[in-house]
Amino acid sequence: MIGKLRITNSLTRTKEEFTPINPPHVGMYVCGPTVYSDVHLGNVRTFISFDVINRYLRFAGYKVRYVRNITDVGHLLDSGEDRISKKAKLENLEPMEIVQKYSNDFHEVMETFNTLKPDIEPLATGHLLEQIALTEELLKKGYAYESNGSVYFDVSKYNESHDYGKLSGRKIEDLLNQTRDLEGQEDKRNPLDFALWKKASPGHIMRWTTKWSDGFPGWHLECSVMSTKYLGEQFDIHGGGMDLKFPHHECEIAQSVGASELDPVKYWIHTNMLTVNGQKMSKSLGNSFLPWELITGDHEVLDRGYSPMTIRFFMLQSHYASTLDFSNEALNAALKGYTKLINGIRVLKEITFPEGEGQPDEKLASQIEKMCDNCYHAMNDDFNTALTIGHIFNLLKKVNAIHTGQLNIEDVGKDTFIRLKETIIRFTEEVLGLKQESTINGENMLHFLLHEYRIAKESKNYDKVDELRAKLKEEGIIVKDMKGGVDWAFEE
């Protein structure tokens, strides 16, 4: 244990000591993916950020229960159609086939970027009874109403005694002026009201029977149910991408407070947006790329591909709450930095302190001890990975000086050298989750590309199939379509 952590409380934007509700236990819930499409880089950044938070809390001595859900129903388009149902119709598959297919893809990507698995990964469809029960409780307390087979949360009623908008800093009056006319709005008392239970249209595939209608739960409802089920009515950390702060997390607060009169979360943490060469990353601008495209370099805005650990290192060079800008220059710099870090650790692991006591230089030893402390201080200050990496590189300068003979290891002192060595290695591998990669085009990339090939083939995306075949052939790999699946061989 290194003492109490300090993180940013997003409700007040001030720094305060991190004191979990039940120390030393920490409950952390992160909104996981909606599994109807390929994993995008925003997902990757968010889950790498929370992976580091999870790793550091455990490293610091806390017992963490990390819950990350999978949304497999209820994420609606403006038209009112469920995205998973729409995808199932387009690909002529059952909705649960879509869910399994993209869940597998998500897990593959997370493994590629060396993230730890959550302790619990619940599915929205596995908690329908709890979602129905919460809806009934909100109806009972007057914070919800039924309309034409759907049930909506009454934002105006809630705001009479509570503050809807306190997380995002938005005011109801301003929100009302900004609302758009969407399908189904005529069933609501107020345009800001959000669905707890939605009556299914005749063609809607995913539907369940309740006393209100054959329908499905609202998107916001699932996270309130799953987070409190596994972490209690009040828990420590809840997070996700910045785009979830409003309305998703705002609605979660309203639902949970409405049901229990307790603020469910002590600390809200949000990762910021991605840009490319200073422009917002988006498909419409043609500057959006998927993880596999970033790894292979198979995109018009990229000069080359980058290994998963280079990408992870690049993302951790910015604080999670800062905008992250992708450019070839920044990624190349990250590659150099990651390579320098891994080479330094390789050298460090080969250095041993010589036999004999020696006489340490107290001033030098104190300086190195302070540099080690700085790694903890940086992570304690709102999990600042960018500062932490800088402190690790400062320590590596001492390692390189020892390696080249510019610094006498005995002047460092045995105890201080051991701490220097442990600090660099453990912060890099255990906290930041960075590991050595033998080559950029290694077995991990081959496995990832074959997985993408299989998905492309199943989806009948033959342009992508041909593209991946050609890319693998350039690396001397032949893809073999077998009766039992996909295999590969070295090109003869």
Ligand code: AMP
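Next up, the form predicted together with the ligand in place of the form predicted alone?
Shown below: the chain alone.
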């Protein structure tokens, strides 16, 4: 049992080609990024939250199949344009070059923040056949209709026998009152209907031929298809940021239930937003920070740069379901906390229990055992990383007391000391994914500056190229533009 989650052997196998994992196992699907631009820190918060969930489940002995997709098609702007196609036109690249470029960037960021890789990372474009098949199935079941080359999910029809809105607590009548307008969407019978297949306009690059039209799949469809394909028609955990609850996840449920009459997900987990002055961090609001800006400190509102592990620590200091506000003060506090943690662990790693066992103080030993148990209780309680960090610090107080001679290590007892040591180290490194960094800023900053320099050059953003070149020079690094790419050397 994992706290409130109570995960049991629930991975239901329904398809012949599906490869089962022996129990105890957990199937987890997390909506991945749409790869048309750099990921910002808000995105990073969500993926770090799921990384800790993945890590803790494994730590607790579960076998996890962690699927995190890449959305490389069908994520439309209000104008009806595909974000990836739009960026491809802007940068004069193939859409798949955009996809590759920003997937590479995403992976690099994920690695910088020490997240584990998913077990399967499927692409929407790699699952067109399955998306077409699901659309056909929904048409056959009467939950979808074709209109002028597009296919829409019929929300009202579905709602006659099911509950559209149950995940986000919305009522279809209220939703209808809010959106009566069909302007620009005349193909739909009802404004709430959403596209399963969309006929491509003449300029639309990413298109596939079907009997309905040359077109592309709707965004919600890919996640229904890929989660089902790799985790079964019913699986344990589905996650994403809160902003995906409606309509994305609501529509996923409708699609999956419409096709199989089975509720696809046992536990929905939604992370709360990283905010700036109380406002959601987002590209469109223009208040987003890129990871490298925070690492280098190269941003007008930042006093200084922060290392990736400081940022990770900052994020884990709050529970994933709470909002987290981004500020210099909060980051400075996180820097203090993280440094204290790492210093404590350095001291701890050097302490060994002396030869020859003395007699432990039973009361003290049992108190420390309970403090160790608390780390498990906190993670079992809906993955409460904030509480867990608090318990680790309580344990570290004992370590410091041993270190300064206030507490006699023999009073702790050998077994309890070993448990104390293991609990602190394993929870910090394996569960929270916080590792010691060789330097707080050096290597990572160089790595990021060079990475950005390459991107700026590729996209011919010469102002930024100059700016980065100057910044690198300040750090004693000379950038060299070679035939085969960018090289660098320490300034002599």
